[in-house]
Structure formats: C-alpha cells, structure tokens
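In the block that follows, a single chain appears as structure tokens, in the form predicted alone.
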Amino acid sequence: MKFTAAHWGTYKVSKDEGGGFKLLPFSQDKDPSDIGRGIESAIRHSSRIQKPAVRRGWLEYQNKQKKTQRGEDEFVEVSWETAYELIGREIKRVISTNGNESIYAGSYGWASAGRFHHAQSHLRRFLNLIGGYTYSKNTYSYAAAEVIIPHVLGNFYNFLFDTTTWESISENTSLLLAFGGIPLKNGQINQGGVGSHNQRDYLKNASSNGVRFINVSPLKSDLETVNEVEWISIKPNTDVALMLALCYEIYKSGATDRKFIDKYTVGFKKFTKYLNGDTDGVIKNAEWASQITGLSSDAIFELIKEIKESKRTMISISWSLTRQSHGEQPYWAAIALASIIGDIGKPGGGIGFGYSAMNSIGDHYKKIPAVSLPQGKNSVKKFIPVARISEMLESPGTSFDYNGSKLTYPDIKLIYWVGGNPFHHHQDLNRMIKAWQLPETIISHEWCWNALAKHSDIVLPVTTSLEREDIALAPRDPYMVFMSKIIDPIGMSKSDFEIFSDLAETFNIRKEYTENRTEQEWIKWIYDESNTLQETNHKFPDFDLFKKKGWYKHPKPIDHQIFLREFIESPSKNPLDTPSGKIELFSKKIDSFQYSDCVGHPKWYGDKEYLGNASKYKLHLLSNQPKFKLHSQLDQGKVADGEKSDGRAIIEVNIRDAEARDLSEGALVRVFNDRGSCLAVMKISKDIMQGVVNIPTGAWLDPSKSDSISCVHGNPNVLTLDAGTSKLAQGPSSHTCLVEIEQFKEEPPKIKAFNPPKIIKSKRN
C-alpha cells in the first residue's frame, strides 16, 4: 500500500493502468480534507514548468541591451547545464562585487510534509556553504505575537504549541470566548503533515459537554459547532477596545482576581491607570468601547455578566488578529483580560492562541523530537522582518526600528527564492511588483508558472512531493508517514536536493553539500537520527517495516496539557522567561524603547484604516484563509474551484451593503481603493457584519493592463496595506484595509493567471 502526506492531510494512493492516480482518505483520518486532491488535476496542468527557463530580457540585458519588465516577459528554455552556468556565474559575480549580504533568501513559505525535501532548508544549506545571505525573521501568520509575547509571557513558540488541550476544555470549561472565532477550515492544515483531522471532533465534543461558545468576529462562520453559538459581530480591528472595556468594568466592579494578579503578574497598577484614564483622560469603560466597536453598552455588560457567572473561562484569540495595524495589542490585551479573570493555569481555563489555526493546536500529544536537514551556519547577520520586503528593496541603506533595535536595510542585488510564493503572502502587490524590478537577478525554483515564476529571471523546475520519496515526521502530529514516489518527474524537473547538489559542483562544494549521501540515504539518516532522540519505550519501528506498512502512530500522553500549569503551581521554581519572571501587564523593556505606536502596556490605537475613520472608502475588507486550498497552493486544481464563481474569487457582502449599492447575487464587481483593484463575484449574506466584506486569499495574481483593474482573478493583496504593525514587530497589516465596490459593467476580461508565459526554444541547448 502506498501513501503520501501533505500539510493538509495523509492520503492512500490508488493508481490506474494508464499512469493516473487518485488520493483516497487515510483510514485513520476522522475528518479528511479534500484540499490535497487538488494535485490530481494540477500535477499535469498546463501551468507545469517543464524545463529550466530564463527570462529573455534578463539574458539580453547581460549583453547590455534594454532591460525589460519582470512579469511581462517571454522565457527562453535552456538546458540544466546552461542554467547552472548562468546561476553559478551570477552568484559569484554578486558576491565578489557586493558581498553575501546582497543576496536575499528570505524564501518564506509554508512547511510541507516532507522532512527531507524541505525547500528552504536546502537553499539555506547551499548558501551557508558559500558565505551566507540576508534572511528574514518572523512569519506572516503571527509576526506581531512572535515579538510581543516574549516580552509578556516568554518564549512564544513554547506557548503556541503548549496550549491547553481540547479534552481539558471539554471537561472543565464553562465559557469559551473566542476573539476571531475558531474557524474549522483553517484546522485542515498542519506544519509538517496531518494524520487525522481532529478539530471538528474537539469542537463537537466540547459543545455537547455544555461548553458555551461566544464568537467575537465580523464573520458568523468563524465559529460553527453542534449547539447554538452566540455571535458578537464586532467591527474589524476593534477587539482591543472591547477587551480593555471588559478589563475596566470587571476591575471596577471588584471582580478582579487580586490573588492571581498579585502573585503572577507585574505592572497591574500602571495598566489600571491607563484603564482609568489617568494617562490620557479617557476612561476605557463599556460606553467608550461601544462607540468604537459598534456593540451596545448593554451587550458589553451582558458579556461581563457571563464571564462573572462562568465557573471557568477560556479566552481564545485567533492568529488573524495580529495581522492588523498595532497587531501586537490584541494578544497583550487578551492576556491582561485572562489575568484579571484569574483562570490561567487551571484545567480548561485561561488563554489559548489560535485554536483551529492548525490541526495540532489544542491537540492531545507530546512533542516528538526530530532532526532536520542540517543547514550550517549563516555568516551574514543582516535580516529584515519578513513582511518588509518591498521597503527593503525600495530603500537600501535606510534605517528602521525593530524590537528595540535600530537596523539598516541591505542593498539586495540577488534574490534566491524556493518553496514559497511572495506574490501570495505579501501585501500591496502593486507596490511590490515595482520594488521587485530593482534587484539585478531573481532566481526561483517552482513547479508551476505562478506569479513568482513569471516575475523571476531564472526558473528551475522542481518535483512535487508525489515525484520523490520522503517521510512526514511532524513534531506536532502523532502520525509518521512514508511518502512513496507515485509518478516519475514531469518534464525535466528535479528535486531541490538534486538542483543544489549539481549547482554545488560549480562551487566545488558538492561533497560538503551532499556529505556523499543520496536522497534515500539522507531520508534514512533523518529517520535514524530522530529515533535516537526518542524515549526508550517510544522508539520508532524498524525503518524497513515502517516503509512497508507506510505509517506509524506515536502513543498519546496520559496527562492533559494545561497552559502555564507549572508556572502557576510554583512561580518561583518555574518562572517565566520575562525580566520579572511573571506575566508583564506593563513591560519596562518595551516602555524603554519609547515607541509611540507600542507603549509599555496594552493600549487602544485609533490611528488606523478601519470603519471608525472611514470616509472615502466605506467597507472594511477581510482576506481570510480559503476553505479549499492552503494559501495559493493548488489554485489551478479542480478542488479550489469550490470557492470560486466562473473561475473568479468570491466576495461575501452583507445584504444591506448590497442593497445600498444596488448589487445582486452573482454580480461581477470591482473592488477598489487607492492601492489597487480586483474583480470578484458577489455572494450576499446575513452572516457577515454590515460594513464588512471578505475575499478569501489565494487567487493567483492575474494583472491587467487596464488602469482600472489590478487583478482580474480576485487577489485581495492588490488592495491590502503594506505597513508594519508597529515599530516593535513590523508584522503584516493585511486586515487593516478599507475598500469600496461597484458593479463591473464592461466585458469581463479573461482569466490568464494559469497560462504559462510565451516560451522560446533556446539555441543554446
């Protein structure tokens, strides 16, 4: 029996005599996802890159001819030998002229299931062997939390995956207050692989056990379970105001858990001065929050009543709330609220970060130690926050703030990108396309002609996970899967390991890169080395037996995981990794940075693009995770069509907003602001707050030559704001975005997102 695995699930493979295949549900999966089946139709799609290709304008510019625009050019197919020659010569030139600091390999992308064929690991290993590269820090998912949480609680990654288990919630929680909801569609995925999707089961069991769920979100669909869920529809980007009002009113009523505050936190006095208005003359009460959030004062007091009457309250906060202007504040304010309630460290109580953001969040598991491909040491110390790419390319040599430091943007001459697509993740794509023209050379490894490939100079075709062997060994999933090779590589595609092994030859470091191991030997090495890290009674099975069966499941731990339980049991023996060793409701360190956009305590900032200051554009655009694909992956496959209409993205609009603009169900509309515009198809709904619209992310960028349309396909990132969350984290602010919509009355332009560029057969082959 053959299996394959991906970050959206594990599948049994059925092959037919004609060389085709089907991905069938894994027998152990409680709630299989259809996302992975998208590769059935995508793997041989016309968008597949067959041979190495070089942008014609880049080739001609090497001969001092006129430079042409990336993204609008033809490509010349070349041999692998020619591609290696061009890349080797160009990297050597850039290093000798400008140094390794001028190479940017942020190469941000989602972690696929293959433990060995992890694209970024191979890129970093290769570049580190030739002197290093400028890199990126943090993620598009939750950058603001990655930076703020260490100041408030300690190491963020420990807490992200040490969240209180769903079993503990089901057995002990009375009230689960979910800011940003708990969207099941997001729980289809998991870094490094998924054996069984459990989030739906967990929600169902908790609801059946009497846990009361409240969804605080502009979208009703952000939390769905078997029993009725109370929906508090709040204006986007205003959760902090509501949290602060809850803190103030609970404190004012005398219901604060003072024993918890005094024993486990610092800075409460300074925080309450802000709540009381001592610092700015504004009391953060329910009436104040009502004016900001759109909720009535009565609704806020009713919520306070429910919290007070709850025997055990869990505050859940989604990752999405970090992706806004001042995105550090929702997590800090939520921690303050949970501290005032006092249920942190108790079974089923306290706070949790991102339930159902991934399948593993809240799962009952013990982290499985595992090794990865060694990447070596990067000699270059230069980095940027991951979401500041355009700014870096536009403004080399200028300074910027980040987490208390003053840093300088490098002068990037060459970008090397593998295993990701910046034309999905990044904001304000019109700005980025202009900035993307500035480097001298851009190299990418891709398997399909997406926007990254079309905006590169040298494109190398890579295999997919179905065209090579690997193992899915995710530290945060109990299932380990041997990923069989299902089909032969399409065209001339090679694995990243093969590509970098050959490229290493031009630098005389092939032996150092490969360590004289084949792909199969590396896979077994990773398996064996990981096995040495396991507890004696939890050793992996013999490799050959594992390979033959195709999968293995690690035993479950006995005890439920409770967030911060050890700290609460003994704060002196188990202090937090903060300056005080406690929860910092006021941070002296952050305060010392003297940032006007992130002071020493949780704070409401109204200087953002949101419905509270809407003038020219009256609708707040959300761009959430799609249901039928992960980000932009497999958008050309048939499964992704489940979230489209006539091939275009769908925009969800409140019925009253549709009526006010005389727009009907299924109408093609133009969504626009000063940054850009896109086309989308209307879906009229009562389950989205008035004044809010939503376009799921992931539509491949499909630029138009028309001045009135930036993307005919419906990519919302032609509209979103490219600005750092604050000087502290400099994270993405994609959910801080105002737009307007109008009916598109012209002939609908054809979608060309999946069309390859014009390919020229090379005379150099």
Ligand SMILES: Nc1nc2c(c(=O)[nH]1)N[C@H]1C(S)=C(S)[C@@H](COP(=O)(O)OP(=O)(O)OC[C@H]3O[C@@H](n4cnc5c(=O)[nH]c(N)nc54)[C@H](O)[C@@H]3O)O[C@H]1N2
Given for the second form:
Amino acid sequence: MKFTAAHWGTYKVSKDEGGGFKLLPFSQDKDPSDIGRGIESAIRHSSRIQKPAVRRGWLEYQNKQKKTQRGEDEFVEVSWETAYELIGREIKRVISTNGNESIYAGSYGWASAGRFHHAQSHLRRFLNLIGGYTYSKNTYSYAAAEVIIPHVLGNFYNFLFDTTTWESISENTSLLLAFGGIPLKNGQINQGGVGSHNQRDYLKNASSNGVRFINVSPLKSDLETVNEVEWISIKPNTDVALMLALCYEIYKSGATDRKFIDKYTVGFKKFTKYLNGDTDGVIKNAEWASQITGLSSDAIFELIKEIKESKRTMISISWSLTRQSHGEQPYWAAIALASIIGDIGKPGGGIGFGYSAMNSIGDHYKKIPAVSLPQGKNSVKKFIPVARISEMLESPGTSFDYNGSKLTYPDIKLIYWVGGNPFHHHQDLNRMIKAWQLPETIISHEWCWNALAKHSDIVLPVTTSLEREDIALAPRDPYMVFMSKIIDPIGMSKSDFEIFSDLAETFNIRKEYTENRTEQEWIKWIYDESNTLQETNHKFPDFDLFKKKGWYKHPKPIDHQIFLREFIESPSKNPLDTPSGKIELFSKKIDSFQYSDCVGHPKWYGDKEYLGNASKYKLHLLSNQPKFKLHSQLDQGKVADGEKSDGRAIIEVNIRDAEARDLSEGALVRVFNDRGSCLAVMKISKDIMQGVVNIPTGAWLDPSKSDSISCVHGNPNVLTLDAGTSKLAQGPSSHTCLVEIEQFKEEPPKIKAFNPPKIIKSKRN
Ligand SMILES: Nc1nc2c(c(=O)[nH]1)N[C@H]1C(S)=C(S)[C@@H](COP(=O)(O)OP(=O)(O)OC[C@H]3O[C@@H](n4cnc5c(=O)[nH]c(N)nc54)[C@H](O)[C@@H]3O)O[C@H]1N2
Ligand SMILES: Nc1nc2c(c(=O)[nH]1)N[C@H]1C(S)=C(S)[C@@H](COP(=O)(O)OP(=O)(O)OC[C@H]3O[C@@H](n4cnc5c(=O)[nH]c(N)nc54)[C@H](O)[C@@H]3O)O[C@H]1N2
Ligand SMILES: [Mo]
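Next block, the form predicted in complex with this ligand, ref. the form predicted alone:
Full assembly next; the chain just shown is listed first.
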C-alpha cells in the first residue's frame, strides 16, 4: 500500500495504468480534508517548471545594466550544469565582495511536509557550510505573541503546545469565549503532517457536553458547532478595548479573583491605574469600549454577567489577533482578563491559544521526540524580524528597534529562497515588488511558475513530495507515515537535497553536505536517530516493516493536560520563566524599553487604520486563511476552485454594504486603497459584520499593466499594511487594512497567474 502525507493530511494513493493517480482518504482519518486532491490536477499543470531557467536580463547583463525588471522578463532555459556554474560563481563573487551577511536566506514558508525534504533545512545546511547568511526570526503566524509571551507568561512554545486539552474543556468548561472564533477550516492543517483530523469531533463533543461557546469575531463562520453558537460581531482590531472593559467592569464590581491576582501575578495595581484612567483620564468602562468595538454597552454587560455566572471560563484567542497592528496587546489583555477571572491552571479554564488554528492544538498527544536534518552553524549573526523584508531591502544600514535591542538592516546583494512564497505571504506587495528589484541576484527553487519564480533571476525546478520518498513525522501528531514515491520527477526537476548536493560540488563540499548518505539513507537515519529518543517501551517498529505497512501510530496519549497547572499548584516550586516568576500584568522589562507603541501594561492604542478611524476607505479588509488550500499552495489545482468564482477570488461583503454601493451578488468589483487594488467577485452575506469584508489569502499574484489594478486574480496582499506590530515584535499586520470597493465596469482582464513566463530555448542548453 502506498501513502503520501502533506500538511493537510495523509492519503492512500491509487495508481492507474496510464501513470495517473488518485489520493484517497486515509482509513484512520476521522475527517479527511479535500485539500490534498488538489495535487492530482496540479502536478502536471502547465504552470509546472520543467527545466532550470535564468531571467534573460540577468543572464545577458548580470544586472550591471538594469534593462529589464524582475517579474516582467523572459526566461532562458539552461542545463543543470550551466545553472550550477552560474549560481556557484555568483555566490562566490557576492561573498568575496560583500561577505556572507549580504546573502539573505530568511526564506520563510511552509514548503512540503516530510521530515527529510524540508526545503529550508537544506538551504541553511548548504549556506552554513560556506560561511552563513542573514537569517530571519519569528513567523508570519504569530510573531507578536512569540515576542511578548516570554515577558508576560514565560516560554512561548509551552503556551502554544501545552494548551489545555479538548477533553478537559469538554468536561469542565462552562463558557468558552473565543476571540477570532475556532475556525474549523484551519484545523485541516498540521505542520509536518496529520494522521487524523480531530478538531470537528472535539468541538462537537464539547458542544454536546454543554459547553457554551461565544464567537467574538467579525465573521460568523469562525465558530460552528452542532449547537447554536452566540455570535458577537466585533469591529476588527478592537478586541483589546472589549477585553479591557471586561477587566475594568469585573474589577469595579468587586468580582476580581483577588487570591489569584495576589498569588500568581505582579503589576495589577499599575494595570488598574490605567483601567481607572489615572494615567490618561479615560476610564476603560463598558461605555468606552462600546464606542470603539461596535458592541452596545448592554451586550458588554450581558457578557460580564455570563462570565460572572460561569463556573469555569476559558478565554480562547485565535492566532489572527497577533497579525494586526499592536498585535501584542490582544494576548496581554486576554491574559489579564483570564487572571482577573482566576480560572488559569484549573481544568477547562484559563486561557487557550489558537484552538483549531492547526489540528494538533488542544490535542492530547504527547510530543514525539524526533530529529531533523542537522543544519550546522550559521557564522553570520545578522537577522531581521521576518516580516521586515521590504524595509531591509529598501534601507540597508538603517537602525530599528526589536524587543529591547537596536538592530541595523544588512545590505543584501543576493537572496536565496526555497520553500516559501513571499509573493503570497508578505504585505503591501507593490512595495515589496519595488524593493525586490534592488538585490543583484535572486535565486529560488520552485515546482511551479508562481510569482516568486517569475520574480527570480535563477529558478531551479524541484520535485513535489509525490516524486520522492520521505517520512512524515510531526512531533505533535501520533501518526508517522512513509511517503512513497508515486511518480517519476516531472521534467528535469530534482529534490532540494539533490540540487544542494550538486551545488556543493562546485564548492568542493559535497561530502560535507551529504555526509555520504543517499536520500534513502538519510530517511532511515532520521527514523533510527528519532527511535533512539523514544522511551524503551515505545520504540518504533523495524524500519522495513514500517515502510511496508506505510504508517505507524504512536501509542502514548496523555489526557487532560491543563495549561499552567504546575505553576498554580506551586508557584514557588514551578515559577514561570518571566523575570518575576509570575504572570506579569505590568512588565518592568518592557517598560524599560520605553516604546511608545508598547508600554509596560496591556493598553488600547487605537490605530490610524481601523473602522474607528475610517474616512477615505470605509471597509475593513480581513484576509483569512483559505478553506480549500494551504496559503498559495495548489491554487492551480481544481480543489482551490471551491473558493473562487470565474477563477477569481471571492470577497464576502455584508448585505448593507453591498446595498449602499449598489453591488449585486456575483458582480466583479475592484477592491482598492492607496497601496494597491485587486479584482474579486462579490458574495453577499449576513454572516459578516457590516463594515467588514473578507478575501481569503492564496490567489497567486497576477499583476496587470494597468495602474488601476495591481492583481487581477484577487491576492489581498496588494492591499494589506506592511508595518511592524510595534517596536517590540515587529510582526506582520496583515489583518489591519482599510479598503473601498466599486463595481468593475470594464472588460474583465484575463487571468494569467498560472501561465508560465515566456521561455526561450537556449543555445547553451
Ligand atoms: N494577508 C495575509 N497574508 C498572510 C496571512 C494572512 O492571514 N493574511 N497569513 C500569513 C501566514 S500565518 C503564513 S504562515 C504565511 C504563509 O506563507 P508561505 O508559507 O510562504 O506560503 P505557501 O503558499 O505555503 O508557500 C510555500 C511555497 O513552497 C513551495 N514548495 C512546496 N514544496 C516545496 C519543496 O519541496 N521545495 C521547495 N523549494 N519549494 C516547495 C510551494 O510551491 C509554495 O510556493 O502567509 C502569511 N500571509
Ligand atoms: N485551510 C487552511 N488552514 C490553515 C491555513 C491555510 O492556509 N488554509 N494556514 C495555517 C496557518 S500557517 C496558520 S498560522 C493558521 C492561522 O490561523 P488563524 O490565525 O486562526 O487564521 P485566520 O483564518 O487568518 O483567522 C481566523 C479568524 O480570525 C478572524 N479575525 C481576524 N481579525 C480579527 C480581529 O481583529 N478580531 C477578531 N475577533 N477576529 C479577527 C477572522 O474572521 C478569521 O476568519 O491557520 C493554519 N490553517
Ligand atoms: Mo502561519
């Protein structure tokens, strides 16, 4: 039996005689995801990169004369030998003239599942052997939390993965107040692979067990269970104001859990001074929050009543709340609220982070220790917070703040990108496209002609995970899968490992890079080394047996994990990893940084770009995760069509906003602001708050020559804000964005996102 695994699930593969294949649900999967079937139509799609290719302008002028722009140029196909020679020569030149620091290989992105063919690990392993590279820190997923949580609550990854488990919620929670909902569409994913999708069952069980869910979100669909869910629609980016008002009103009414506050937190007094308005003259009461959030004071008091009457309250905050201007604050404010309620560390109570953001969150499996491909050591110390890429390219040498340090941007001459798509993930793409013209050379490995490939100078074709063997071993998922090779590599594509092994030859370091192991030997090495880390009574089966069966389920569940239970049981014996050892409602450390956009306690900052401040652009654009794909992956496949209309992205618009603009269902609209514009198709809905619109991410960028449309396909990142969350985390702010929409009356431009660029057969080939 052959299996394959992806971030969106495990699939049984059935091959037909003509060389085609189908992905069938994995028998162990309770709730298989359709996303995987996207590969059936994508793998041989005309967008597939067949051969190494070099941008003509780069090849002819090596960028000495910038006659052509990245993204607009033709490509020349070359042999692998020529490609390696060009890359080897260029990397050596850049290192000798500008040093390794001038190579950027932050190379953020999800690439494929599979523990051996992890694209970035190969890039880093290769570059570390030749002196290193400027790297990136933190993620696009939750950078603001990654940086603030250690100041407030201790280790971020404990917060992320030791979340109170669903069983504990089902059995003990009375009220689950979910900011940003618990979107089941996102639970399809698990980084590194997933055996069985459980989030739907968990939600259903909790709901049938009588847990009361309240969805605080601009989108109703963010929380769906078997029972009716109360939906409190809130203006995007204003949750902090609501949380602060809940804190203030509970505190003022004398219902604070004083014992909890005194024993487990520091800084409550300073925080309440702010709530009382002692520091700024503004009392953070329900009336105040009502002006900001769009909720009535009555609704806020109703919520307070529910919290007070609830025996056990869980405050859940979705990851999306970090991806907004001041994205540090929703986390800090939610932690303050949970502290005032006092249920932290108790079964089913306290605070939870990102239920259903991935399948493993709130799951009850213990981490399976596993080794990764060793990456070696990076001799370059320079890094950027990952979402500051455009600024880095625009402003070499400029200094900026980050988590208490002053850093400077390096002067990047060469970008090497494998396994991610910045033309998907980054904000304000028009700005990025300009900045992207500045480096001397850009190299990428891709399997399809997406915007990253089209905006590179040298593009090397990689195999997909169906064209090579691998092992799926995600530490937070109990299933391990042997990923069979299903078809031969398409065109001249090679795995990232093969490419870097060959490239290493140019630097005389092939042996150091491969350690004389083949792909198969590395997979076995990962299996064997990981096996040495397992407890004696839970060793993996013999490798050949595992390979033959195709999968293995780790037997050891843990149940009823309760976040921070040990700390609550004994704060002196199990202090938190914060300066005080307690929950910091006031952080002396953050206060000492003297950042005006992130002071020493949770605070409402407002922003220049949210509905409370809308003038020219009156709608708040959300760009949430797509239901039918992972980010931009498999957008060219058939499954992704589920989220499109006539091949274009769909924009969900409240019925009153549609009426006010005289826009009808299915109409083609131009969505625009000062940063850019895209086309999308209208879906009129009552399930989105008035004043809010949503375009899921993932449509491949399809730039147009016309100044009035930046993307004809519907990539929302031509519109989103590219600014750090604050000086503390400098995280991305994609959910902070105001736009306007209007009917698009011209002839609809053709979608060319999936067309390869013009390719010239080279004499050098
Ligand atoms: N507006 C807006 N923007 C967002 C977000 C949002 O909410 N709103 N969310 C953000 C978040 S949370 C994230 S994590 C990012 C995700 O952003 P990315 O992770 O960059 O997006 P992907 O589309 O998954 O990119 C993976 C790329 O790797 C390629 N690939 C796949 N397998 C291989 C392989 O084996 N080798 C190589 N070399 N390449 C391979 C795929 O073809 C694809 O182009 O987006 C962020 N951007
Ligand atoms: N199907 C699918 N699943 C995925 C992914 C994917 O691409 N496709 N990506 C994966 C990745 S990399 C990540 S990081 C996670 C991300 O997981 P999340 O961060 O949960 O993802 P989103 O879908 O962006 O956000 C969830 C909801 O938050 C709401 N929201 C946005 N802004 C606000 C706000 O200011 N206030 C409130 N109250 N609500 C708000 C939106 O309505 C949105 O639908 O998802 C993972 N799961
Ligand atoms: Mo993410």
